[in-house]
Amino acid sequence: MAGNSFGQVFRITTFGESHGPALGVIIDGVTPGVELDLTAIQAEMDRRRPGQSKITTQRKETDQVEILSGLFEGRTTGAPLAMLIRNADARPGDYERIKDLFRPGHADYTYFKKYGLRDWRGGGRSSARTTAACVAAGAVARQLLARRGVTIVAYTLRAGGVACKTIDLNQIEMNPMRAPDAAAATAMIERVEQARSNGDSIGGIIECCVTGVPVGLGEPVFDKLDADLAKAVVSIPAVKGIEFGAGFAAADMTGTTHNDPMSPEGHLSNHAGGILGGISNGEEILFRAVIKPTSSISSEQKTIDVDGRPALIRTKGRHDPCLCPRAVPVIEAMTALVLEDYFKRQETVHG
């Protein structure tokens, strides 16, 4: 199966399935001699892990990271850094009843048609569980970026039709929605609980802000920074769209309002979202990603079986009624992977 590697100089390859023995990632291009903070890596895993609040899936996984290679006496060696996350609470039996049915909204149908078979245990390789490996790798990239003065913060901006009216970054980890507005978070949680009680789910929007990126990251014409950020973010299961800066609102703007005037101190606005011509312009990189409603719902839906016959399906098991809270650290991780790769690529330009 192709498509399991990402990046050029700082490059990751992930492996594993939702209900297999383990998941993992191999990272090439890690700077040697860096003292990794393993506690910080585990903290990022804890932000993504299931069972962390009443509004997430109740699957119980500690997501403890084991480092198999590339680290000696606490420092990176420059060799491939291999990281393993074992599955401890897999319940493939939850899917036995529907193994011959395609779950609407999932990749069951497309994987089956592409490969002629599929891992029906929670979606196998297509499961959002595989993002645990990306978060582990992203946590390493974040530590390397911190040495460069780069910070990445994402949060739930909107969920279930409830939008944040204020942005207080101190609030993000204070509520289970990871929203920067305490009042909005309370209303979001109500929508989540209502959807779950109705056998349904909700979607939302995650906003991500990156500071500390200098002018010059990005490779024209086809390796634009925003293009690779978009690829990284849309590769996350459930992400169905992305916009930078003013985004789709630009369709209703004029050039005089959308252009970002410049002064000796920098740009006077940031409708471009910190990227011009695919290259960072020194301003804050800002984008928003659309998260679809969770596909696994307990309401009865129409589908077909592997022989193409009509059927009805109810998806039982442990699923998030809203993916936004746990998608926040995943988006941060994928952003970190792209940026560290581009920093290293830029170093090859100037030496």
The other form holds:
Number of protein chains: 4
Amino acid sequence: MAGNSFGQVFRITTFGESHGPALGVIIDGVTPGVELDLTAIQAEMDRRRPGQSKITTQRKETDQVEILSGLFEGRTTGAPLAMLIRNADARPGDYERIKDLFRPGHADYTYFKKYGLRDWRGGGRSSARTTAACVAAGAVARQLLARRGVTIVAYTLRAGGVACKTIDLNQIEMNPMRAPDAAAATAMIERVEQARSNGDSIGGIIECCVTGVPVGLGEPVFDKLDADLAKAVVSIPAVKGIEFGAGFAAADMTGTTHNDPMSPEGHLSNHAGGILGGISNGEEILFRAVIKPTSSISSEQKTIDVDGRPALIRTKGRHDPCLCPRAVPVIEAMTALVLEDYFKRQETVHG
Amino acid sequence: MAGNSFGQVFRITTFGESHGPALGVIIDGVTPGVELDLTAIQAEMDRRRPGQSKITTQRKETDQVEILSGLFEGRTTGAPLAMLIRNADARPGDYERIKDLFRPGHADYTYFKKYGLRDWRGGGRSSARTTAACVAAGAVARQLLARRGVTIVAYTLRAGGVACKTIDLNQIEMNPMRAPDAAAATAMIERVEQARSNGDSIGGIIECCVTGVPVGLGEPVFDKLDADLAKAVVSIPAVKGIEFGAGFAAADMTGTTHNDPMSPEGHLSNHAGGILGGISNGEEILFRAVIKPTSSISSEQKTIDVDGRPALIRTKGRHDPCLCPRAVPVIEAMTALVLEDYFKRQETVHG
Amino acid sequence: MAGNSFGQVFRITTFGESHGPALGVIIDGVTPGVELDLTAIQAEMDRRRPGQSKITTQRKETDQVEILSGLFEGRTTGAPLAMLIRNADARPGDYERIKDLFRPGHADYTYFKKYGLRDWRGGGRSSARTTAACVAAGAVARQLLARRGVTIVAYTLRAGGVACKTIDLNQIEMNPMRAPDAAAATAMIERVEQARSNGDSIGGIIECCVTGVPVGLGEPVFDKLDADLAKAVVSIPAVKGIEFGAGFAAADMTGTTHNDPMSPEGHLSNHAGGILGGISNGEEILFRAVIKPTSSISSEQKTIDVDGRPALIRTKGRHDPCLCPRAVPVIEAMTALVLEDYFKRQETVHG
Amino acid sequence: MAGNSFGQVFRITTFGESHGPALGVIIDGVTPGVELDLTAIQAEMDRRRPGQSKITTQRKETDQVEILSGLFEGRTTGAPLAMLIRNADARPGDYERIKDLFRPGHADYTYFKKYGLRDWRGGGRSSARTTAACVAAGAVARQLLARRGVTIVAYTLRAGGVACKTIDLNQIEMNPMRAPDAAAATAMIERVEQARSNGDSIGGIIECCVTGVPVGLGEPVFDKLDADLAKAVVSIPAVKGIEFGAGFAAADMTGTTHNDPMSPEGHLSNHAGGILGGISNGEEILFRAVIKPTSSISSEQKTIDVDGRPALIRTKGRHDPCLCPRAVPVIEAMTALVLEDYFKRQETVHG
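Same protein, different condition: the form predicted on its own was shown, now please give the form predicted in complex with another copy of the chain.
And the full complex, kicking off with our chain again.
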């Protein structure tokens, strides 16, 4: 109820703050008897971890995952799988200087009002660092989904006003923007560096596509597959919107253009983004999420202090000038968590 | 788990099919001792009901709500509030002709594959008629929220390519499009009628703004207020995306322009849409949802039958050529359900 | 959260008060494609309904079930199954005389303090009449369980100090006590009639045995099968305790006598009551519940009124002098609801 | 859904196996701003830990709790409180000898059939060692409840056929049986030692009483306070039954003797055990649980191996010949978890 769990059958519960001792996650509902590839889990952590390239924050965290339970002789047992990630480079002291100020665009003010106290250590529980636990859990989900034939790929489609013109999935991990278009990536990186040198930051759009999902995942009428994907993705820090298939462009389309005609070989287009009536229709699941520009910027901004008095603030420290590259694996992870959960939910329908 | 409940504390469970005997909802977690205005509930039903104007479906339903429990001497008791809405103008026979065909853009195919059977009576449980139960429950939530000082208003911001240029809330209920701009409404209606005469349909965008929400609603890290609003709204039939505040435009903004500076009087802008870190920040909550063009169109479309053979289909019958006008009260209802739930959840934080 | 739902996958939500317009239940998570025997549902209602024999309350209710959704052409669709039971013989006026007094042994006082108001119409939501909805849902669960080979039988093992000496399941429905021993039944009925003529009531013990449950149902560590059966059964009005297998007698046993040795043909005894470590072990599931003497008695008792002043009360009206006969089908129903849910939960383990 | 979480608002999720690297718990829904007494948490761990007296198992675990999150400057923050307990004296090798045999009375067989694999390391997830995490969480709940004026005390009421004749709460922690009667404790210890020397074990009954609970906790109709206490307590390993107030003795009582009359000063007796209609009535909450004799005994027993062949087994190793002394703090902990949760749930009723 307090919001730190996600999923129904394949369900995660996370804990940890940005500058506390550790982060972690318990996954309940893991299929027993599955051999886990721990190297693959760590590889996902590496895709999200700070300091992975010169355009991300320089905080040094190796994000080593220790598995505390649920694994025996290399295989899952069906018991909860607990994963622990120690914070190695926490520097709460960095934030002491601004402990009485609310950083604009951050959750400082809302947490303070909600809980009646201030955990000023770099956002505490509201920090995007909490997504490390999601990526660890998502990496497990991915392995389970791979056995089902499901593949999830996300990438930076647009950033700082630069849009990809081609989608070459092989390019994604070859540039630090995780853009599927090498030329666009180069232009994006330029925008990122320019923003950083201006004490500013930029936003972007991430697209995610999922192949291999059979027809039938999703539960009417509230737990629609797109509804829960929307929840999962919007819960990621900095995401301010999501659209499926044709998305907002559908506003200006007509039924004859938007409807996806059917043939014995499948749908003849995919404006629906692979989901009809909240249930997967066998086509590629396709959605896009918008990432706001990083709130932590070193330019001076107007704010107030904990006593409500006006103040000026500069958020110095180690921050990403564009969140897209590191948000890509987070979006994939949240997508994986939703899908593994819905596969299991579907088992109950006829069971 | 099977998806027909929504909310945690203020929680609804709905039932009913488009052409079955009845629809209904049980609300659990209603504050006891509150005098309910039954006329106001019915008024909300009237805003959603079919046949309310010449640009909506002509199915005749008065959608009378019968309260079966949870009310004593005009006041809520804290026991579950059950509301029943009989279907009066169900005509399952209308669909018998196409009972073996899947309507493109509908959930016919996905339900068939998911459940292994076909309830061909106008979509059955996947029909947007199920939102009648949500509106009934939402009407109760609205009354509870009104006591908390919260007001929710949604309107058609764009339809058929026509955008509102002004936002005059007084205009909304004065035109059948529920647009806040009279001139735009007239142009929209023209597009609707043109689409209908073409055997086609149009889409649009609905904007929703909520005033009076205090700072502090929303639960990190997964049950963020925007995450659950996203789930609630995307679960509405025909919604294909949602964005908060600046929304997708944030992709091209920078931190210095997107961050909302703070002053002792509040935030100096509202690009965040009233939510920071998943928690309400005291500003107006503002989001937009895209509504796809109605899938039921009388133009001929390619499809397949239940045996997978190619076929052609025309979806005749009584349908809305644009779903926006009737989706407006549904979006308000789902928003109300989320907010009343989160007000109650916040009570548990310090309690 | 407010307590009117039960189960995780096969999940019921109930509503209704003893003297309100109607009672009912929504079942979510019903396997689609199953032909429902409506006569069998009604037969279960008849086993619980008032006025079924001269030793039960004489309130006249036929408890006719109307199915409002989830059924099409006689088969379940996978959509929520809603069932409605109108109250026909509600007489709230009977209670007006004692509307300001709290009946000892009833929930009058606790509800008043909890909700801050008094629904004095025969207990309102706290009445055992609410179990009608559970029996309706349980009757559906039973049919689903029958397809799995599961049989549930409960009976009055003891009442008014009279214990059954033999267990002949064929006897149960042949006497109004639902006792499996005809001679004991006769003696019990004598005690019931004597209690009634004294303005008093008696208690008893109900035993329930379930056959056909395979090894493996139950979820560690909190959702153990016995833990959830305990919750289900103790939630039934008037139940004050439950024990499994050897039960409280285990306190004086030793490990060598209580442990059930195993053989290739199964366990050689069943002191565990068919559940080990919270998971069914393939043996008969066996438990007993104690039913307190009916709280509604016509003898004069000390109480207080809503203003806290001392008063005397006699609870006249139509009441059961012993609740066992009608509690038997309720215990069976709650057991069925738990089991059908756990069968479905087990599907998710390997799915 | 997979059963490793408990509670709704104040909700715990646990992990860990008896002979794995660690055990732990995440508590979600902790009131923020509360100073936690870490010494008091450790003291509760000490009451449960193995090796605390000569009549318990001699496994050496200090059960040190490390708090990983949710605490800042000594106070709770409202973020999830994660607690880690490393296993220090795990000896999985002790079990290698019987890895292919099912221990009678244990969950070995049921887990094997449920999950399709065998974690033979001392019961794995089914071990009572998992209750360490519950006691850690319960210790937090107790501190929160103390602020509400609630006190929970449990004790061994009966063991090995010896019953306490007096209830002196001051005696409980003065003898290793945790019995409130010194003379009875001495006799019980004799039975324990005798059982151990016979390669056998004994059972008992634990009584728990809770003072300071106001009227109004508990949610009708399924989440009754006694129903959830029953679930909580029956979920504890070795518990085979629970009874409230007069309990099973109510079977032979009449309404005039069982009903608790009311006066302006409160109820004049407490046969109900402090709960009416599932809601606390302001009196002491009183229940008893039966603890079966320890299943691990060194006497030879008939069993089968993983291939279903008959075998003989002796369960050697480090075991408690009577579980009561260490089950006392576990019952208190589970009771505390239920109550803190229900206090918070009550906040939502009028909020």
